[in-house]
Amino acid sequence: MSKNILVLPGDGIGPEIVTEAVKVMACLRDEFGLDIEMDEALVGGAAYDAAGHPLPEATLTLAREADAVLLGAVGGPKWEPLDISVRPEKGLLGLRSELGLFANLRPAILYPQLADASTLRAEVVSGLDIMIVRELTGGIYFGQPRGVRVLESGEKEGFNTLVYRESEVDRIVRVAMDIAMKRGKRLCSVDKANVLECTEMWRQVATRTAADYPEVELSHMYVDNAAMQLVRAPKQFDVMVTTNMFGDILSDCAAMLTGSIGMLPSASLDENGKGMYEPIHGSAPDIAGQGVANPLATILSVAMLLRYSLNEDALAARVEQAVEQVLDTGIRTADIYSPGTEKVSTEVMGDAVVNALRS
């Protein structure tokens, strides 16, 4: 039966680096037989500026209705004026809640081909390959009662709420060990239980879930000591898995342990393996419409589209392969150049990952 990818390509550069990665779906549709089907829809301020929300109804609709949806990235200096509540990022937030994509997958893989491009010693970064489970539906993102009120002194206040359930904190642990099972069996809990109660019951229920997984070691580990370690000894952690926020930081730090966040993809999955599959950079308005853009993470959550949600492990494999080759050319996008590659554009590296998954 076939199969229905929501392609959301949004703002910035995001239409450039998702227009590369359809040309690779289309490429394994045509050629290497994947029964998909691709629909396009709106989100962002792409969306606020036709339909006058961030996610419009036909958008979520389709979301509902697809196996799996590709993300290009939302936002833009162009939408910041507008309230927070039209804002583009409340397109990409509304598509976690209302699809339910509590466990976001962030890998963190430095490429061998790529050594040179960490700001960081080889030595430390050689051979980096993290995988980080953050929780995204929940936490302070979400939280309730949230705003600014006015004291009686006539000074503003912000306030928001950090709270789990026992329940989010099991099935996020529970994704985390098994991917954990399939890795390195390590997975270190990420929390601040010397201060914060939510947190020191994530703790407590992370050692809980654990005893169901014997063959897993599970550590914990202070959020504020977890930074310092990614950068400090990287190659210590192999799984970790901690609370939306918490998550959000250490990811981004991650990622630039590998030289670049346009490497990097992530996925958002929910219960039963639908996911949405963006890359982990954001809009780079700055760089929109130059042609400059690095579409290989975008590519590389193609490849995490076909794992997780298509169960189609060896045409993911594939895509991982092809990416592989092109970087061994020597080819790279402005974010990876280095003396003695050759630049190239954001269409050329596209084209050649789809001459490489032919060969």
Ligand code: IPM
Second form
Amino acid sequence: MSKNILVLPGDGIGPEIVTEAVKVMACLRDEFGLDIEMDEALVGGAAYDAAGHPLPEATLTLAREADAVLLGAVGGPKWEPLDISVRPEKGLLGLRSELGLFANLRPAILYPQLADASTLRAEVVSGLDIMIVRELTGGIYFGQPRGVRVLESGEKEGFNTLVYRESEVDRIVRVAMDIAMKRGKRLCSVDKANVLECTEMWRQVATRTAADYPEVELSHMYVDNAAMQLVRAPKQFDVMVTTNMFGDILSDCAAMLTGSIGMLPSASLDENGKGMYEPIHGSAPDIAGQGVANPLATILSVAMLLRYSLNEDALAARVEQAVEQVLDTGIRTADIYSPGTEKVSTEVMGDAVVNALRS
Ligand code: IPM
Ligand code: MG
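Switching from the form predicted on its own: structure of the form predicted in complex with this ligand?
So here's everything in the complex, that chain up top.
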């Protein structure tokens, strides 16, 4: 039976980059026998404009029914004045939480062709291959109580809650451990156990769960140090596992090691391997509509979709190879451009990947 992929372009550069990723999926369907059907729906600001909510019921229903979801990006200045409960970001957070996508995999790989695009020296980043596993449906992003209250004095007080259950820590550490087993067998758990009780517990649970994985070497690091180590000596890391918010921050940091955030895909998985796939970058409203955005993170997200939700490892590898082949030819979108390479548009980059797939 054919697999159903729900495509959610979203806002800003989302529709442009998703168009290129859809070309890649259509090519795999038409020329490589990949048995998929694609559906499209609204999310984020686009959905708010059309339906009054960033995650309309119709979109959520399609997402629940789909075998996998491919998302572009959400948000933009146009919707910033809205109440936080209906801002585009709520569409994304709602999908993550409603679909139970607790495990967010964010690989940071430096393609040798892009060593010069990193702001760090080539010897610091060359060969970089880190996997950040971010908890995605808990922590301070979802904790209650939350809000802004007015004190008796008339002053406002804002508050959010960092909360994790042992079971939530255990399951994300297991995902990270399973990944570490297939890689370099080293896992670094990142917390702030010296200050936050919640993450002190995180550390205890991580240590306990790790006992089931004797082959994996577990280490712990405070998040401030982890941020520093990521830019000082990033190659010391194999797999990292951390909370929702720390993972948000550290993955942006790791992204820049690779030259551009425009290169990094992600997978968000539930207990059964169903997933949503998206580039880790945002909607980049400053360059939206200009046809200059880098579609490679979204195309590489398709590779992750093939691998984790459709069990199509060979096709996934083929897409990744096609991206490398294209980089070898020296064409670059603006974000990864360096002198001596050729600057191209979003569309030219997407077409080049499709052509490389065919070759
Ligand atoms: C990300 C993004 C989101 C997050 C935003 C858009 C809500 O920054 O996926 O990293 O904070 O999780
Ligand atoms: Mg982020």
